[in-house]
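Take a look at this single chain, the form predicted alone, given in structure tokens.
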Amino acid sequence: MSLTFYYAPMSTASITEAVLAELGTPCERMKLDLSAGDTRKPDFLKVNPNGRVPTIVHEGMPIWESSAITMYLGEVFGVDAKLYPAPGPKRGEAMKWIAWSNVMLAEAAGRLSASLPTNSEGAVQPNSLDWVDPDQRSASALEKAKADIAVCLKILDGGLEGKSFLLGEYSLADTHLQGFVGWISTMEVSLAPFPNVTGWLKRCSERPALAKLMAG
């Protein structure tokens, strides 16, 4: 088997990463700096045109965006360790969750990210692709996207209501969507009014996987 896996730290590849930990699948590990403007050169476009991280490359294919790759390595490593449904409703459940992240949570913090003070906690770092300069930003921007977050986590909630776990038990798209409420709870937003988002988040960073790559 061949996988390469190409990230950055302090970027969405660590929801990559987290899965990767989950299944235990080895790979070889190519670090890129975004504000040295590794993702746009040359040699890294030629894997992801997007000049963008997370990207894998598994047997020469490369696949990108994080959501198709949780997706795929859920497929292909994630059902046989029982993190990942078979085809069939509970695999579209998953699907959705893990869309619905990128689509939905993850475009509003990445506005959010965007309006933060540079260097601030969570926010998106000089010279990467999603940079929007200073004199740019506006105070109805940061919290537009705030209540957009806000409107996210509620429907998060609901979807926990009564549950440990999206799907009941834990999955990889519990690896996928914690890695992105981590982000924004780094950010100027508070989880308390969501307490059943919060207590899925502790209940998640209580894997020994995730754990692990916290404590590193």
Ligand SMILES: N[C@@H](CCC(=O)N[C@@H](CS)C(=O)NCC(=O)O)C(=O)O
Given for the second form:
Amino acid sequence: MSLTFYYAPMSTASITEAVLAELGTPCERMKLDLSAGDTRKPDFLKVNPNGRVPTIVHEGMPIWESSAITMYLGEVFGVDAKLYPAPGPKRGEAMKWIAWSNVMLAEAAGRLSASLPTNSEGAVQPNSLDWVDPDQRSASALEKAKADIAVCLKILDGGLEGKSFLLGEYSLADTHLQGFVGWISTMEVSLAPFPNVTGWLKRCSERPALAKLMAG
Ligand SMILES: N[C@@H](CCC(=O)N[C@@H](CS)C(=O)NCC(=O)O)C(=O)O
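Show the form predicted together with the ligand, please, the one above being the form predicted alone.
Once more the chain from above appears, this time first in line as the rest of the complex follows.
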């Protein structure tokens, strides 16, 4: 079995890091320095032509996109570990939340992050993404991103109604989503109007594997 994990600290790769920590799956870790342009170097582009982390290579097969990686690791390692459902409706429910979090929630969060001042401009919030031209930022883009995030959080809050975790029992769907929601909570978004989300996020943070990661 060979599994390589390409990552950068404080990036989307933290989600895969949390998934691997929950699974306890051994892997070779390859740390990339985003500010040094490591993701744009030819050797890495051969593995992931998008030049992004997270990326894993399992048994020689490169897999990119955090949502695909979580679902793949869940399928291969998570079913026996009771962290990912076997094929069937519950598997579909897990995939629904994981895909949704990338396509809807993280998309809006990315716009919000891009709309906030960057660190080099003295940002108060640690958004630090210098990938949007300041001329493209606007107050209306920021407000629209916040409104879209609020819609997503309301959907997540509804999905958690009467449940401890998204599928009832804790699963890698929770591991995956808590990463994005945790990131959002570091930006100018209050989770207070979404009590099911705040309670769930706290329960996720009490998972031993995640608590250990957060403690550094
Ligand atoms: N949709 C991708 C997003 C990955 C992504 O944007 N990664 C950023 C770090 S948060 C990256 O690798 N950036 C490197 C670069 O742009 O050179 C996923 O979910 O895996």
